[in-house]
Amino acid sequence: MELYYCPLLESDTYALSPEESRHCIKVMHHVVGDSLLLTDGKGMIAEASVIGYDKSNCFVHIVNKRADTSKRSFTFHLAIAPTKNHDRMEWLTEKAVEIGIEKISFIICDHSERTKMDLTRIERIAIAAMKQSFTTNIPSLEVISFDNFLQQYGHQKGNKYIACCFAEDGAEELATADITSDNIILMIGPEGDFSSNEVTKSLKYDFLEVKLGPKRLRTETAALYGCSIIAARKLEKINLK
């Protein structure tokens, strides 16, 4: 059963948005009669059935909702900073949305090569990796300073962490950081690193210097990288309890 996006499920019907109507009419063939499963990107889902639909329109009737059970128990908020290449950026929303992603920050930083991103492609990308994956969740979005970024979330309890090329001798390893919160904040610098001021920051705010293993990575396989150890290192402590 396919999933479709519908970010209000208040009533018991419901109008798809053009662009979901026109994937449910024209793409899939549904007609009326047909179940169709809907969510709201923020974590609930429901069962709905097709009950009209015209040029532009799919109507839905909503059956039952629920919270989704398969949610995560942590929140992960990736920072990274936006690559020259925006096309890497959006490669790298699609995929760590399927991983599981809770919140992406694009910081600019001293040595950042983009300051501007497209956050409503970003957002649509993201969308469609949700449905791809069938998860429910839509991570938030925005752009922000590296300062900023530290004013508004570095006073946060939880594992942070602010992964350095060049990190300072004795940094851990993000694979076996010892990853105990259910809040983790992990930083991704530019393709030019954060700078030393950067750091110095960031370590006033508690945050940790770790490494992403011997090789000098991209800064989007890095964020990845980063993305898919978190997620393995909670599963493996949830499945321990």
Contents of the next structure:
There are 2 protein chains.
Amino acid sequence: MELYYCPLLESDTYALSPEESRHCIKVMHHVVGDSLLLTDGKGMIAEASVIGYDKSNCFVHIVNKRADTSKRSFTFHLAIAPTKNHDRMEWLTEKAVEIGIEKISFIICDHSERTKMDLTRIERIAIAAMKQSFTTNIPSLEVISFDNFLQQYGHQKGNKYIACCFAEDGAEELATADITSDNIILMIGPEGDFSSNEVTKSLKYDFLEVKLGPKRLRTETAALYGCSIIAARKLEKINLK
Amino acid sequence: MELYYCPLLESDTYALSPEESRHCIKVMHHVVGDSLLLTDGKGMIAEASVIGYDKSNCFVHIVNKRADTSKRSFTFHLAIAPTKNHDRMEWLTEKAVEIGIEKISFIICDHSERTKMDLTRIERIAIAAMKQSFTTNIPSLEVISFDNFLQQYGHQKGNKYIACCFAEDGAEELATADITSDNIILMIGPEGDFSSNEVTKSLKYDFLEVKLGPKRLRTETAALYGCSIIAARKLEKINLK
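Can you switch from the form predicted alone and show the form predicted in complex with a further copy of the same chain instead?
Okay, now the whole complex, with that chain kicking things off.
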């Protein structure tokens, strides 16, 4: 059964967005009386039935609502310097949502080649990926400078890591680093890596340097590798450490 | 320092391919006497010096050759049903090469939407990814039917897994499954998953069903997740199990 996105699930009756309505009526050929599954992208699932439609909207009545029990019990916050090529950030977003992610901060760094992002496009991709992978969580998205990122999140408790190509020899692998906290932050730098100045600043906020394997990975590949390792290591019944 | 691809590293003097020559002379502005690093894509690295060039070729003399010590001590063989969208197989190849992979078999399954692949394009992408990630190994590539794949590789010793969306409840997660063998094979099905007939056949060849986390992943996302988990768990000094 397919999933429809309905950002608000508070009252009993809704008009789905024109895009969702089109998919429901024109593509899936649903008719009055059919049952649908909706999510608000914030971990809620609702069963609804089609009560009518016109040219641009499909009207649904919420039958019942529940919290998605498959929602993860921790928060993985990825901070990544956007790549010059916007496509790479788009597919990173799609893949990260499929594998699991709660927040993405696109951080503008000293060596960033890109300083602007089209978040509306990225959010559309996140919604599509959420529906396709049948999950109920859209990551919150933002574009923020490196310094503002540290000021805003640096004081949080949790497992906070910064991945540098040239990490200290003592730096641990993400594959074995401590991820027992329910709040995990991973920072991934631009193609030119973080500046030494940025690394020094992050350490002051108790970020730890971490390695992502022995190979030189592109920014978006490093992020995907990180998402996968965290998702696998955090699987409820599994403790890989 | 950048890496150049030279499929043969047997004699002392070579003409780089027109593409590699262009990059070396026109893009990197190398001149006679400059030192280069070459790889044959099979785990060999050579130091060479530019001895001359013409319109289409750069001629190099091999100074010394050695086996790349960073080459992995195991073989990860991914068998994946190609997606309808060719781009998704292209970026999977790029990412898999960056993270690490020794062989990719594009398997044509009962539910495959695509039955043909342009391997020349995929190989070009693999070579570029190898150079970009500064590794020395191009995975061997093939298109093969599901049945022929089982006949050809099913009798191999090793940790052999088939990932199904609807795996048995008893099926283990790849994150904890036994990967102690130096020969690991992971089969990923098409969007419509493997047919029950295909799963049954694979079990006869001692493939084990394995799960790739709790979420429904696209074919290429599942493959990337698999590559990452294997690479992380196999990191020489790390035993995640």
